[in-house]
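Only one chain comes next, encoded as C-alpha cells, the form predicted on its own.
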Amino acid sequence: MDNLKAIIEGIVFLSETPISVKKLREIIVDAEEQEILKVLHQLKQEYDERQSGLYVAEVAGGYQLRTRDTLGPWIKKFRGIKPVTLSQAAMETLAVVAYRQPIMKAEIEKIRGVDVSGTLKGLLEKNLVRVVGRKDVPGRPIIYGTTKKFLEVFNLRDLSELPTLRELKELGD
C-alpha cells in the first residue's frame, strides 16, 4: 500500500482518542498488524527528529498525536482556558484507586481516614475513575477502578507504568 503511512497518519490525527493497533487493523483491512506498527514507529521518529511541535505518544493502549509539553504555555494562551487542576484530596483518592484497583469507597475512606463520597463524585465526573462492577458480598458495594482518560492524563501506556511504591518513597527521601 503506497500511502499506508499518509493514512496512519491521517487517523491518528482525528481520532480524539488513543487509536490501538487492532482498530487501525480494521480500518485498514490491506496492511498487516506488523506493517502498522512499523508505519507508527516510522512517524514517532520523524516528530522527533524534526523536533516537531506535535508527537507520536503511546498511551491508554493506543497512539494519539499530542503537542509537546513545552508548548502548554501558548496552547493555553491560544485556547484561553485555565488547566484543569484536581484537589490535594481527589490526586489521594486517585492514588489509592490507581494502586489497590478494584477497590470499595469503604477502603478508600478506610485508606484515607475521611468521607470520600464527593471527590469520589468529582472523579467520576471527570471519567478518572468508574464503576467497574459490585463486590459479591453483603449488600453488593460499588467497585471502582481507572479509566482510559486516566491513562491519558498521566500519559501512562498502562498501569505497570505507574512508579512502583519503592520509587515513590525514594521521591520523598
The other form holds:
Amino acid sequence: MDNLKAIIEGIVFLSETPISVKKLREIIVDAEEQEILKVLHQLKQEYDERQSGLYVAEVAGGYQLRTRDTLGPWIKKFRGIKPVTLSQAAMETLAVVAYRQPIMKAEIEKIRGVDVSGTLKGLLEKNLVRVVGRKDVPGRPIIYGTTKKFLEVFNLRDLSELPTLRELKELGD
Amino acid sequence: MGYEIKLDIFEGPLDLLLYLIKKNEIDIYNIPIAIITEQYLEYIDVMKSLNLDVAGEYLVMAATLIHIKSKMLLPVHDDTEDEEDPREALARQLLEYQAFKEAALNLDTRDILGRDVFKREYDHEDEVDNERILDEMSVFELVEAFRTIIASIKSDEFIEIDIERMSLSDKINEIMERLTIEKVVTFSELLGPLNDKIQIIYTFLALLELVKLRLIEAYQSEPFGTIRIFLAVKQ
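Moving on from the form predicted on its own, kindly provide the form predicted in complex with the partner chain as a structure.
Expanding to the full complex; the earlier chain stays at the top.
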C-alpha cells in the first residue's frame, strides 16, 4: 500500500484516544501489524526531524498526536483555560494506587496517614482511578487501580514505565 | 512561638513529622523521640490556638509519639533484647510515606496531558444536546425494551449455567458503581453479552428497582432507540 502512511497519519490525527496498532489493523485490513508499526515509527521520526509542533506520543498502549511541551504556554493562552492540576494530596494518593494496585482504601490511608475518601472520590471522578473489584476477605472491600486515562494523562506507555520506588530513592539520594 | 506555620502544606501527621525530621537534620532511623514529640505537640497547639480543626489523625500520631517516648523510658531487660526498637515501626512508616511522596513528585514532572502537552479537543456539544432532547422512560417502556431483547435471542443461544445464586443487591451495587464511574451507560452495555439469561434478568430487575427508588433515570431519544441510563442525582 503506497498511501499507508497517509491513512495512518489521518487516523492518528482524528483519534480521540491513543489508537493501538491492533485497532489500526482492524481498519486497514490489508496491512500487517509489523508494517503499521514501522510506519508509525517513521511518522514519529518525521515529526521529530522537521521539528514539528506536533509529535507522535506512544501512550496507554497506543499512539496519539500531541503538541510538544515547548508549545505549552501558547496552547494554554489559545485555549484560555487553566490547566488541570492535581493537589498534592491527590498526587500522593494517585502514586500510592499506581504503585500498589490493586489496593484497598484502608491500605492507602495507612501509607498516607490520613483519610483519603475525598481525594479518592476526586480521582474516580477524573477517571484516573477506577474500582477494579472487591477483595475476597470479610466485608468484601472495594479495591482500586489506575485507568487507561491515567496512562494517557501521565504520558506512560504502560505501568512498567514508572520508575520503581527504589530507583526514585537512588535518584533522590 | 517562633514558628511559621504553613498548614496547607502538611498532608497529614506523617508529612509534619517528615518536615520536623528534615528541619532538625535528624537521622530517620534514630529519631530523638523526646524532641520530636515536643515539637510535634507545639505544632498541634498552634493549630488549635488558631482555631483550626485538628484532624483526628494528628492526635492519633501524638498519642503514638507519647507512647513510644514512654516505652523508651522503660529500662530494657536482658531477656527482651530481641524486642524491636519502639521507633522502628514509625521509621518504616515514615520511609514508606517518603517514598510515595517522591513518587508523586516524579509523576508531577512528567509531560502531563492538559498541562504540558495537549491533544485535539473534541466537541462533545452535540452529545450534550442529544441528552437534552432525550425523553425519560417509564417503567413500562423499559419492560417493553427488555421483552424485545429477550424475544430477539434464539433460545439455543442461551447457555444455561448453573451458577451460584446471584444476589439482587450485588447487582444493584454493581450498576451503581459502574454509573458513578462511567456517568452514562447504555442498556445493552449493562446487559453485557446476551448469552446468560440469569445475568440479563438480574440486571433488568436491578434496573427496575433502581428506577423505582429514583436512584437512576433511563432516557431514550426515539422509540426503540438506544436507552441510556444515568444516575438520578449527579454526584
